[in-house]
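As structure tokens, one chain now follows by itself in the form predicted alone.
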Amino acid sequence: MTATEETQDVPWGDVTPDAARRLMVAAVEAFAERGYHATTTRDIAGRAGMSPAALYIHYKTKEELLHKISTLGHTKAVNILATAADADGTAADRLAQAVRSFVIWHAGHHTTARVVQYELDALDAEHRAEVVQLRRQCDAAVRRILDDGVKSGEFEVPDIPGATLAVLSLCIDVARWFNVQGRRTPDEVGASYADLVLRMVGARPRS
């Protein structure tokens, strides 16, 4: 995780005290690099410059730490998509905003997003159910935009649930492959994906 990613627009920017936030940042780095199951609490504490005992002051278990990371990250995702769904403008405008903003966040915070999106199965049943509910809210926001576009005649989408899954999967997968040393910036990828999705749903590309 870069210093920029750590401090700008991350879900836990307001987590306090500072030690709890540092442990969360360290956990994201470790989970992204080694995977949840291969990471120990000692690994996390060491990255944060603390003793393993210090971690348990703020988090009872490694799984609780992952749950907080996942909850905060998915809440951020819900906010991004709901803001676009509730915005003024045509369905095409709102869909483009949703995709662009969602992709930019997943590219700009790709380390964080990989943990948030791909470690769901490591959560216990209760915590997983909570996060799945947040995912359903993401799905509902995109589905609402697509439904509005079909009703207004802007989109040609015979399978709205399937199209919703495709749109979200396309955006989320950016976190897996995006490279900050690559040729395109998060903004450029976001704009490209917004045009791609508009074509996918049968809308005219944005001029």
Second form
Protein chains: 2
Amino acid sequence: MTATEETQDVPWGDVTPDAARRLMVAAVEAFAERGYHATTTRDIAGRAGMSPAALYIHYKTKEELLHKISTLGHTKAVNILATAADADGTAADRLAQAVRSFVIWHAGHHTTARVVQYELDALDAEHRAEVVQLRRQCDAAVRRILDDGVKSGEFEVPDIPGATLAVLSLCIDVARWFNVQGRRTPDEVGASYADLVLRMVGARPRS
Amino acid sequence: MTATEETQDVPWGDVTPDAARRLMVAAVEAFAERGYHATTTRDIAGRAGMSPAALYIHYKTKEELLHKISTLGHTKAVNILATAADADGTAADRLAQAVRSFVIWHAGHHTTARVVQYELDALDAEHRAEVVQLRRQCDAAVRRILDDGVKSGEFEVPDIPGATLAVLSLCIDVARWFNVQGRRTPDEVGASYADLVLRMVGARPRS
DNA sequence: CCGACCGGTGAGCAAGCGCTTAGTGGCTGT
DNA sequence: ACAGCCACTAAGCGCTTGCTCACCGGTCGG
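Other form of same protein, the form predicted together with another copy of the chain, not the form predicted alone:
After this comes the whole thing, all chains and molecules, with the earlier chain placed first.
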């Protein structure tokens, strides 16, 4: 799976009806570009080619729209990391795969990722708590790999929670700086970051 | 210099008069907590114990306030990195010092850092261009260290621009996740991150 | 003793916000 | 052919926003 397969891979590909999906895509673009609070419902509707009132046929509030985007995005993130963590292979293979695919997603879908990672505070308390649960699952998946690697002697990590945080942090920040006009493709960044992370955890052949 | 020295080290310690500084501190807190667009001028003035109109005696607009905060913060960041880059010692020493002090600042002043790193888009075009120039100087300082380390054989880095980006990225993201209630102190995170970065660049004794 | 000065306030303006409601036009099943 | 339905719109409501302005009270030179 590469980041250029947009048609089927888009997280909200199965959002129906068509108008609801167009509104969601418009909202993701607007939120990523200007931020949730700087985006107006008129802007979202306008990008989707509809009147402002049309938004409220498909979504109860502007916040519900953000909540749906955030939940879909976080679910995708959990899937990516859990798939890599639960795969067969050495801890190094699984860590490299986790970082590579997570980074490719953050770069390839950096608009969605930006909303998912940086607009959490705009959710109301209940919705935020829901999403925080999904984030804990991301953390758990990476920690599982690092635990295994330390146990098998592949990794040398003095502080596993700290290293987990650092690995996720490095990947997440890709959403902030990645630019489509830039020189790097998502695949290149993914490969490069997988290497950097293996060095961070002191990876070496299984002893 | 540790992160607990607040009195003299605060970036806006020399902002005068007193009321202007109180407004700035209030704005930093509010922007960091809720984001620029979600913060009202009434909120800022209220936190500073003043009426909404008082803000406009000291600042022309809400955006000017953000601009001043952003400029002061970025100047501090450039100073930290340039000081480390231009110090004596091996490339490894200078890189460790750059990462340590940069991370300590991001953790210790994580409210300021959050505004500096994540509210860039809220600046108008002219002010943003100004601040982007300062960011380039941050990049240049780190790149200088990596260049030296590769030349001297201390580091093994296949892609210097990419590694520069990754190092800064790791440090910057500290502002997003760092929490005062958390277990880690700024100094601990700084030391831990300096180690991680040295591993990332494949640091080894000078050959 | 007093007038000029100036940091600060209370009240409020125009604009823009999220969201609602009454009404419309184009499909659908019979 | 036509009634029922529903996605969608035009208009606009109530409110908050960034910002302004007429006014106030303490301080200070003469």
